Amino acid sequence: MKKLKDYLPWVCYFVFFLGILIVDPGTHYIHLVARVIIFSLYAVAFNLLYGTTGLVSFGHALFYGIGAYITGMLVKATGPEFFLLFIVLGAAGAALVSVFIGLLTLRLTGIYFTMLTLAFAQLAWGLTFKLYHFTGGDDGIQAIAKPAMLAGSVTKYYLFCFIVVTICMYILWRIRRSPFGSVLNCIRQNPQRITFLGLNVYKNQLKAFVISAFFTGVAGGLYAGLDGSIHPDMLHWPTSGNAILMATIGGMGTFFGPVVGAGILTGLETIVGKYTEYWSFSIGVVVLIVVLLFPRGVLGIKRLAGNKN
């Protein structure tokens, strides 16, 4: 029964993201759900730091943007034939940058780590404007082509995103349930105890930071192909804030919580955005309600109710 309960969220995941193809609500909504599944990977990768390791990075958009820009620039330079390879290279580039940033920031804790990651992301965001001939400046990079087998229909690209994201999500799920994941969870709860056990807190945090950056880069590369364009705001601090919001709304203590948060946040932006430009106000209200009434997020409601009994 316990194993069945563990895999139940996966069943819901497949039913929803594959069921949308059976329902076939139209091109617009399939494109919208494609955004949700890409943001889900972004949020789950971020949550390996936030919910599992206890590190609040406010600069994770840096790795999301790096994955997108490397993928987009390689496609523009050589063509879309090796699109999947370019996504992997973009993710590897994000991981490489994260090693450098992690070595500098993980020596610090708390707000100091948070602000330093923000500083690096804002620095990169500023550089994308200055290096106009390389990054396209505030225009970004447009007309990013997809390979022939993925072009012509948003459903094809949606299935491609679903397969890539599902593989990445399964790897992250296995990492979280592995002995390494248990070490990360213990670091979040009591880093001193990990030190007393003879384990290196700093090295394990760095590993988590790099892994999280890699899969965040994959999400960025996928998004570059979805809209066929990338822009500097992908590296801006609100994009980092979205990852925190998705994890918080859905439940940072659960693996699939950020997936639910991604769906809620994307839905609010789309639905409320149709009627008012102040859609961010509605998101603020939702976050306020969740934090005050359901501090463990939407998927933490059942767990919270169980603790009261």
Given for the second form:
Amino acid sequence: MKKLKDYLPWVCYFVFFLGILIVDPGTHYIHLVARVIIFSLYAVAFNLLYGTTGLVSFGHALFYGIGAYITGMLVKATGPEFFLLFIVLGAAGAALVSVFIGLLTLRLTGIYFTMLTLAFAQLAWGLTFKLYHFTGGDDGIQAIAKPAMLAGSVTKYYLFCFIVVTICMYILWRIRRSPFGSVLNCIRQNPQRITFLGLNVYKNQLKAFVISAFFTGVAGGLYAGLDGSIHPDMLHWPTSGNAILMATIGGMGTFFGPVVGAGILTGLETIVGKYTEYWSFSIGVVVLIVVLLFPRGVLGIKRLAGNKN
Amino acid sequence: MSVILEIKNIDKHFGGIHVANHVSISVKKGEMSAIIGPNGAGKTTFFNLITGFIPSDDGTVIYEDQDITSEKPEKIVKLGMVRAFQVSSLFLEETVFDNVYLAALSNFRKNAKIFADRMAFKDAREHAGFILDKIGLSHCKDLKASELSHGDTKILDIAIALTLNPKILLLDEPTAGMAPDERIKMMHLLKELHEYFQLTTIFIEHDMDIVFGIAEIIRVLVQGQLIAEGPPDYIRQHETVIEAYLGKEVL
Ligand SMILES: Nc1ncnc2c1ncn2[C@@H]1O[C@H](COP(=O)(O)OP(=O)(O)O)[C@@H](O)[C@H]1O
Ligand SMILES: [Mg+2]
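Okay, that one was the form predicted on its own. Can I see the form predicted in complex with the partner chain too?
Zooming out: every chain and molecule, the one shown earlier first.
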């Protein structure tokens, strides 16, 4: 019974993301759901830090952007044949940078950690304009080709994203359920006690930070292929903020909550964005509703109800 | 009996307060000892100093012939000096079992496993179950730590410490906030655990019935200074101790 409950979200995940292919609502919507998939990975990877370890990074745009830019630049430099490899390299680049940033920021706690991660990300955002020759500055990088296998139809790239993201999600899911995942979850609750279990809080946080950055980088790399174009905005602070929003709206206390959050955020952007450029206002309203009515996020409701029984 | 813990001249200031004034203590293996003294005397700080949680200004801590003065607290825990807290330090969202189980994972060095299911470790599971049995919390192992009574949170805190297989167990006011009957139970529990696990136990305590009931050695800390040290009978009659702390009622 317990086992079944554990896997139910996975069933929903497959039914939704594969079902959309059967329903086949047209390329516009497939493209939209592909974005949801990519943002899902971004949000879930982010939530390993945020919801699980209790570290509020406001600089994840940096890792998302590094993944995207490395992938994009490598494709531009060599061609699209090794697209998947470039995504992995982009993620590795994000992870490498995160080691240094983690070492520097994790010594600080609370708001100071948050602000310093923001500062680093903004610094990198500024750099993309200065390093015009590599990054294309303001214009970003355009016409990033995909390998023949993935080119042509949106559905092909959708499936590719789905497979890559699902593998990453499975790894993150396993990590969350591992002893290491428990340690992270307990660091959030009581770091002092973790120390007096004989465990090093800082080292574990750093590991979580790097893992989170790696998978955030994968998401960024996938995004580079979606429209074939990337832009400095990917590194700008609203991108970092989106991670916090997706996890908070969907439910930071659950593994799949951020996936729901990614769906809601993308949905709002698209649907409300059609009528007004002030679509982000609607996000404010949703966040307000969620924070006031479902403090544990949309997927957290179920847990709350379960506790009362 | 051999000496397991040797503290020499440990010294600490907090701003203007001298919280540890050149304290030297030598603890024998297997000893059950108490630290007493008025609030603010520096008892908790003393634990913080010897467990590496806060750095001392001066002095050395020798544990099992090894200088651990500037070791990290987690290293000292791994060496076998483990503590429980004045205010229970738990993982409140986790069940009682999971609180102890996490300690068991640390004890068996399984905490860094990153892909295995966290429940996959039989040795850790059995150890956690055994400790809960021994300490008498098995009946509420599926409750969340936040749902426990105050007394049970103190017991769970000690259970977590015990799970780490300590050689020295440091307890900071194990009966703080407990009703009198709970305190008596705690006293018997401490004595039983001390003997069963062959511990060296140092406990800070305000309840003099418990202190004089089970401590073999009592140390008295007043304003950061160790003013007396010895067996209960000696402390009971110690002029300075009576003046500074005990008052007349214990006599
Ligand atoms: N981290 C700290 N920083 C500054 N002062 C502290 C700190 N910890 C304790 N103190 C002060 O040191 C004194 C001793 O505190 P403590 O060791 O908790 O006493 P006890 O446990 O004997 O009641 C108190 O005056 C307390 O306010
Ligand atoms: Mg104290």
